[in-house]
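Take a look at this one chain, the form predicted alone, written out in structure tokens.
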Amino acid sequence: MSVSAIGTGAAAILARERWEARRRWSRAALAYLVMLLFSLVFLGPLLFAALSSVKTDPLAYPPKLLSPQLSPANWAAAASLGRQGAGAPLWGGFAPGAAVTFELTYFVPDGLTAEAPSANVPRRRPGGGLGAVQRITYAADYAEVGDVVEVARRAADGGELVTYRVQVGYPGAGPTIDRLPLDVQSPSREQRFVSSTLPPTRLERLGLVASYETITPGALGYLLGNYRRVFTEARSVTTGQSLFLRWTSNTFVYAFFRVLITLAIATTAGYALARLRFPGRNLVFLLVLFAQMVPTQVLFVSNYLVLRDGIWGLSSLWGQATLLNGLPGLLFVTALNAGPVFIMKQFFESLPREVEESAMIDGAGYWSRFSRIVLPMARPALGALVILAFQGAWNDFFWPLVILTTPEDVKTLPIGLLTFRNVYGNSGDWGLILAGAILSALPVIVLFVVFQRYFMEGVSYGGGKE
């Protein structure tokens, strides 16, 4: 064979290898593109809700993905105003001795004489809903609004851009107030608002009034104002504590005990059904399968009556006439679940018997083999079960809605978010509702990230059987 033929063959092999490499890369790129599209479909609503949760008006039309709250320039302006208001560039406020300087720019068309707008600090409550019934301190009782003066003027197409400055002071002594609202009214509809040190919360009366919920928010207060309101506005009428914190703590306690009870029952019952031989074993397993098929709503009335009567009066032994409006009653009807028992039984059956038989030869009993050998090998399944049980408890809605009715302090987080929806939704304050929803999703996301390895191992172990 000639040298040229050998060179031609090597070149052909090299070209084919390059073509195969490009083909592999194109397939990988296509797979990643498909995964990216699926992730956008599933995570898109959560991302959109997170971006909308920082807006002062998520219902503004036309809708925009980005908002003024996401602008670094506005963060800097908010930090400067918060420092002027209370010496707090992060969370802002309005404290004695403050002197807040605020500027606004208007467009004045040709032929119209520019007139200074009027500014005042209104007696306005924060948002609506639960914040409307709180006893608050109004900045209007302590603020002193100076004259609105012109500070700059420049030419523009068809007219001029005129900038005005107003100073709001806090003379004398008094409490520190967390917000300083401001309303600035244009003298005429022809003199149109253009911009200000911070964008207005809303333009009212067909653009005649630029309204601000607070002009001293601070950088974090400007970005996370709705999240701050979630904790500060909704307060218990009886204790004065934050209802959102109370709902969150109730849900954590409920989820914690439900996970413990689920793990205890699922592991012991699953191991007994997988390894022990006793009369009626198959019948018990059939009952477990049957219990999975029965919807919760079918047992709604009977379980409710049992809880109302305190488990046929047994709860009176420890001083409770009824198990309604309490976490013990909620755990009584939700912790016993056939699904985890089935999962653990299938997992235990996939484990090799030889390991237990070796321990049996060494004299280990059922409990010793279960606690020292089987459970450590079941960590992947237990991790998956923790995630499923915690997520089920954290997002549980039906039974908490039925059992936990009054007072507001006993509710769990999903029912509390329903309260937000009923109270703030009527006033169109969806920013606070979305902020509460995003906060409620964070613990489940964190839990999945922490236990992700165990969850994936549990799925892979449960997928096959020796």
Partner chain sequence: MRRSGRELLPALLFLLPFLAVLVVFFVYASARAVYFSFTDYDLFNAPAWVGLENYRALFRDDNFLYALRNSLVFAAVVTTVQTAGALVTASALNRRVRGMTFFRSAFYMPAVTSSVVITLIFLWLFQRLGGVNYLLTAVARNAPAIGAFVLITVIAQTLQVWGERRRWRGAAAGSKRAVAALDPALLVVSLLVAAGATTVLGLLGHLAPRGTEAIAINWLQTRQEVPAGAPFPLRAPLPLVAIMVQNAFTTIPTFMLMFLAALQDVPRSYYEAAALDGANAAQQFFHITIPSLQPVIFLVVSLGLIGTLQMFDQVAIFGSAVPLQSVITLAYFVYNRMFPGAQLPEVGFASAAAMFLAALTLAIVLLQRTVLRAEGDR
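Being a predicted model, the structure only gives us computed values, none of them experimental. Under this definition, the rigid core comprises the largest set of C-alpha atoms superposing within 1.5 Å between the forms. Positions refer to the first chain, counted from 1. What changes on going to the form predicted together with the partner chain:
After superposing the rigid core, the C-alpha of residue 117 moves by less than 2 Å between the two forms. Relative to the superposed core, residue 183 undergoes a C-alpha shift smaller than 2 Å between the two forms. Relative to the superposed rigid core, residue 270 undergoes a CA displacement of at least 2 Å between the two forms.
What would you give as the form predicted together with the partner chain, now that the form predicted alone is on the page?
What follows is just the one chain, with no partners and no other molecules.
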């Protein structure tokens, strides 16, 4: 508020203040609007992918935000069917003694006699790809499909809507089976499928056959079908263990050790470069700068061969002829990470020397000065470093791609996802790929939400993605 304003009348001042107030809240409102728009841009693809990951076919066009999987009415139907199938309203299944009642409605145009469709339980393998190696029990071998009977009939525009009911039972003893697929074939294309207790997975043969992956999914099985497949379908050939779980634990182990190694190397080397004077110091520092700039792919030819030969046979000391296809090799080669060294050097240089110098007078050696005085003061930087290293390891792509190739059990999550993409992308099965992608991102997102401050600090150190 400028001084000359005093000269004007009180009313003018008041008007001006009102104007300024209006400007302030307008500016805030616009800021929120802009932020909302940005959120939409930056989070939109992730949220859209998350919503679509529950769909049977995320490539269905036009894409919709909501799918039958997100409708509470279908959850209720799925829960009830799951109870009928295996007494399991949540995850469903098909167990001995089950009696599942399923209804379908057809439109029969005027002049056509309604005829019961035929139903059967096909020997359909769930999904393709990685699941193909498993021996599965087919519901078809145990299910008994009852007669299809008409239960209701009401008039509709230009014809009638006829509802049929079919019962699928599980007589006798046997294993509990995950899913109960069903195919229902209309007697003619004119008698058109309209709806059923649960929407069909797909309509086949130009609408003639309504096909269901399973008619006893249970509520969660219906909503999270793709997520369940991520865990159940891809299994290790040798152990039968879920590959996705294996990849997740591999990634955790890798990230854990990578954090330890990064901390150890970055603090010691950073300290030496920041505080100690020795011949060749500038050369080492120059190498750090170069190592940060030279693309990994330049070094990878030689590094791949060094690892292949177990670092000149060093690894045979602990019984490994090669360091390929294992986490140790990955940890060795990714230990070359000059970024954190650089960050720690900068940080140590920013610390006041006086504290250390007073300790030096007390006769403390280099190591105790480092571990007792400098490291505790570096706690905030170390926090950011831990987070950066963890995130880097969790998302690491190039070296795991090169080193971890076979068997599937040795892979980390990003490389495992690539396997999903190759195997399921080939049959257009994007539901499972998206579900796997979302699941694999969760740990880092949780970590991010909890430790936001450190992430932001990491960025301000000039890090970003390491």
